[in-house]
Structure formats: structure tokens, C-alpha cells
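A single chain comes next, written as C-alpha cells; it is the form predicted alone.
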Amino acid sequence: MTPTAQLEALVWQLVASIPAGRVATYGQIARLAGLPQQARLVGRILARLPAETRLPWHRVVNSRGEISNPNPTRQYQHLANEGVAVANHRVSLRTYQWQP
């Protein structure tokens, strides 16, 4: 397995471990993967997921709790279905952030 594939697999594993009803930030996933300061890399990895993925990508938000996805409607719907409130385009990290 190439280093890139290993990194992607690690990010996917971390995202898969975020429980329903909780969110994590891109930076949090990067830190957990041993890649501090690489939040954008995590975003790029998740952006390449196929549309039919079962990975809970929707549970990852930016450092302010905002949805930074260019098409946020699906993400809002998935989060709402899990009981995560989105107000003013934001998720309360204080309330919903996953603490592994």
C-alpha cells in the first residue's frame, strides 16, 4: 500500500469512528491522524469520496463548526437526521463535538 493510500485509509477509519449525532473538525481528524496543521488535506481526501460512499463524511465540519461543503444541503439533512442542530449554518462544537 502506498503512503498516500495508507493516509487515506487512516482518515477514512477516523471518520468512520465518529458516532452518529456527533461531529469532528477537519483539524481534529488531521491531529488524530498524526498530521497537525493538515486540515485541508483531510478536506481534500473527503472531497474525493465517491457519491455512493457509506462513510459518514457529513460529520466533519470546519474549525468554527461551519459546513464548508460547496453543496451543504445534503450535509444539513444528514446531520439533522442524526439529531445534530444546525443554526445559522453552524453546528455547536461545544454541544456536538466528538471527544474520542
Given for the second form:
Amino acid sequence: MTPTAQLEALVWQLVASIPAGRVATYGQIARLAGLPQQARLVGRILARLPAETRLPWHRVVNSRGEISNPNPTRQYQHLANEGVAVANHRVSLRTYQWQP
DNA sequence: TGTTTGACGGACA
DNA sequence: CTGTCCGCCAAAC
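Target state, the form predicted in complex with the DNA; input state, the form predicted alone:
Okay, now the whole complex, with that chain kicking things off.
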């Protein structure tokens, strides 16, 4: 297994551990993975997830609580289903950010 | 092989 | 609040 594949698996594991109704930021996942400057890497990994993935990728937002996903519709729906309020295109990190 | 592009983030004006 | 600049780096071009 290549190092990058292990990293990908670690990111998957971390994202999977975000509880329903909470969110994490890309940078937060990167830090938890031991790569503090690699928020973009997390974004890339989520961007290539298959559409039918079971992973709760929708619980990952950017550092301002905004949806970075270029196709935000599904993400808004999933968050709403879990009771996460998105007001003015933003989630309140103060209220919803996951505290591991 | 060199350059550009991003589901990012923090510092600064 | 908006916008600029820089660090980061695998993939796409």
C-alpha cells in the first residue's frame, strides 16, 4: 500500500468519525491526520469520492463554515437532515464544530 | 518537463 | 465586511 493510499484511508476514517449533527473543517481533518498544512489534500480526497459513498463528506466545511463543494445542493440537504442550520451560506462553527 | 489548478487556511490591509 | 498574498502539493494540462 502506498503512503498516499494510507493517508487517504486515514482521512476516510477521520471523516467517518464526525458525528451526525456536527461538522469539521478541512484543516481540522488535516491536523488530526498529522498534516497541519494540508487542508487542500483533504479537499482533493473528498473530491474523488464516488457519488455512492457512505462516507459523511457533507460534514466537512471550510474554516469559515462555508460550503466549498462546487455542487452544494446535496450537502445542504444532508446537513439540514441532521439538524445543522446553514444561514447565509454559512454554518456556525461555534455551534456545530466537532470537538474530538 | 514546466505551468496551472484547486471541496484550503492564515496573515494582513 | 472584501480583497490580496503566500504556503501547500498532487493532478491535470
